[in-house]
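Heads up, the chain below is alone and in the form predicted on its own; it's given as C-alpha cells.
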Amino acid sequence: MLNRVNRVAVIGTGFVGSSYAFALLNQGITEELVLIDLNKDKAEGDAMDLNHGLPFAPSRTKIWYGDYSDCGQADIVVITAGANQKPGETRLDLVEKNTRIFKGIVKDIMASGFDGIFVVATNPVDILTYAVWKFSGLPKERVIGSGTILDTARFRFLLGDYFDVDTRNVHAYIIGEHGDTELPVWSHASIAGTSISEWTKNKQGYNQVELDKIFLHVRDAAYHIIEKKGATFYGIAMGLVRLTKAILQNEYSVLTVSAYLDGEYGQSDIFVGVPAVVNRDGIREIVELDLSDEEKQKFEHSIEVLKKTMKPVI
C-alpha cells in the first residue's frame, strides 16, 4: 500500500501565495497543502477558508496553516513572502530587503530536514532564486525559479490575441531577466509550425511594428496592472501551478524558468529565465536556443544587469 503522498508547502499567504493555493485546490495537483506566515492568523483563515471549498474540489486535499518543520516532509516548497513592488518601483529595487528575509527563511527550512525542490517566485526573482541556491547548499537542478513563465504566458497570449488564435496554439519565448532587461526570442516564435515572421509576410495587416509594440506590453505589464490594481497574482499563481504539476506529475515540460546556467548560452554562476526541461527531480536540462545575434547581445546585457545588480548583496 502507498502512504507517501505529495506535500507542497507555501511560504507567504499574502496576494500571490494565497491566489497559488486557491488554484492548487481548484486543480487537484497535491495531496498535502500547508501554509506558512508571520501572519499565523492570516494563514489560519486562509486554510479554513480553502477546506471550506473541498467538497467543489477535483480531488481530496488536506489543508492545514503550519510552521516551518512542517517543510521536513515537504516536495515542494513553494516561496511568495517578501516585500511587494510598490508603484514606480522595479523588480530590482526589492534586491537588498527580500535578499535579507530570504536569508532567514531557507535556513529555518532547512532546519526542519527539508531536501526538497525549492520555487521561488519572489521578486527580483533571478537573485533570490541564487540566494535560495547558495543559502540552501541544494543542488542547482532543484532550486527553481518562477523566471519569465509568466512573461511567456503574456506573450503567447497577447498574440494569440493579435492573430485571433488560441493561445495554447502559440509558441513563443521570453528570456532573460524577469523584469525590464528581459527580451523576446522572435527568431524562435511560431504558430502551428509556421514562423511568427511567415505570419506577418502571409497576411494583411499584420507587421513587425506592432509585434515590437506587443512585446512592450508584455515587458511592462506588471508596472500597469499595479497602477490599476496595486499587485499582480493570478497570472503568476497559475504560472506557479503549471510548475508545480510538472514537477509532481513527472511530465519532463519545457518551462521558461529561472535556471542555473552554467556554461549554457556561455554564461555561468547566474539563475535566469531560459527554457528547461522539468521533471520530478528538478531542472533536467536548460535547452539552448540558437539566438540571432541580436537576441544573444540582449541575453548578455540581461545578464550584466543581474550580475551587477546582485554582486553587493550576494
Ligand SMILES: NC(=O)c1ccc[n+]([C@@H]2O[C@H](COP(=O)([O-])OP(=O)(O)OC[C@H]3O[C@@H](n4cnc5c(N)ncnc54)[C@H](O)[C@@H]3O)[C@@H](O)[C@H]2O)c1
Given for the second form:
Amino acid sequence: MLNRVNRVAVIGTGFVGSSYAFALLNQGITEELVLIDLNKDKAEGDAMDLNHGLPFAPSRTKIWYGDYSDCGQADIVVITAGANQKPGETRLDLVEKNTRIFKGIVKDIMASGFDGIFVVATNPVDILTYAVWKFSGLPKERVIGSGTILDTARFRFLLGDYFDVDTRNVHAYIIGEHGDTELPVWSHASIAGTSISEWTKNKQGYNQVELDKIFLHVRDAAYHIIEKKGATFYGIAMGLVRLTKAILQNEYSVLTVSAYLDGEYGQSDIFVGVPAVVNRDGIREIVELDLSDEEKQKFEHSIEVLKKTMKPVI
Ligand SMILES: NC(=O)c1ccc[n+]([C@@H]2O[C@H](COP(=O)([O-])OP(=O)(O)OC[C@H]3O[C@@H](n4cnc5c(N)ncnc54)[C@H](O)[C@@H]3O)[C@@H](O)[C@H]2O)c1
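Switching conditions: you have the form predicted on its own, so give me the form predicted together with this ligand.
In what comes next, the whole complex appears, and the chain from above leads the way.
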C-alpha cells in the first residue's frame, strides 16, 4: 500500500493565510501543512507557533515553513498572498498589483511539478482565479476560487439571526462577483425546505425592507470590518477550510465558489461565484439555478463588470 499523506501548501501567511492554517490544524483536515511567504520570518514564526499547539490538536499534522519546491507533492495549493484592501479601496482596485504578483507565484509553483488543485482567495478573487488557470495551464476543474463562499455564509448567518433559526438550516446563495456587483438569489432561498416567502406568510414582524437590508449588510460587510479592524480573515479562513475538506474528503458538497463557466448560465470564459459540486477532482459540476429575470440581469451585469476589469491585465 502507498504511504501517501495529504499535503496542503499555503502561499501567503498574512491575516488570511495564518488564520486558515490555524483553522485547518484545529479541524485536523490535513496530515501535512507547508507555509510559504515572501516574508520568510513570518512563515517560520507561524510554523513554530502552530507546532506548539499540536499537543492540543485533534490529530497529528506535520507543519513547516518551506519554499516553492514543497508544492510539488502538494494535493492543494491555497493562495492567500498579495495586497489586501485598504480602507476605501474596492477589491477590483487590487487587480493590477495582485495579477503581477500571481504571475511569479504560479510560475514557481508549476516549476515544482505541482499537479493538484489550486484554491485562490486573494482579491479580486474571480479575476485572480482566472489568472491562475491561465498561468498554470491546469484543467479548469482544478482551479477554484473562494468566490462567494464567505458572502453566502454571511447571508445564511444574517438570515438565521433574523428568523431565529440555526444558520445551518438556512439555504440561500450569493452569486456573481465576490464584490460590489454580487447578488442574492432570493428566488431559491429557503429554510428547512420552505421558501422564505412561505416561511414569513402568516407571521408578524417580517418584511422585504428588512430582507433587502440584510443583503446590503452582506455585500458591504468587508468594508465595515476593515473600517473597524483593518482586515477580514476568520470567516474566509473557515470557508477555505470547508472547501479544503470538501476536496480532500471527496465530499461532493455544494459550495458557492468561483468556477469556470463554459456555457452554464449562458456565460463563458469567466470564473465567477456560483454553486458547484466539489469533490476530490475539484469542480464536479456547476449547479445551474433557475434565476428570475431580475436575478439573471444582475448576474449578467456582474460578469460584464468582471470581464471589463480583467481585459487590460489578463
Ligand atoms: N476571498 C475572500 O473572501 C477574502 C476575504 C478576506 C481577504 N481576502 C484577500 O486575501 C488577500 C490576503 O489578505 P491578508 O489580509 O491576509 O493580507 P496580508 O497583507 O496580511 O497578507 C498577505 C501576505 O502575502 C505575502 N506576500 C506578498 N507577496 C508575496 C509573494 N510574491 N509571494 C509570497 N507571499 C507574498 C505577504 O508577505 C503577506 O504575508 C487579500 O487580497 C485580501 O483582499 C479575500
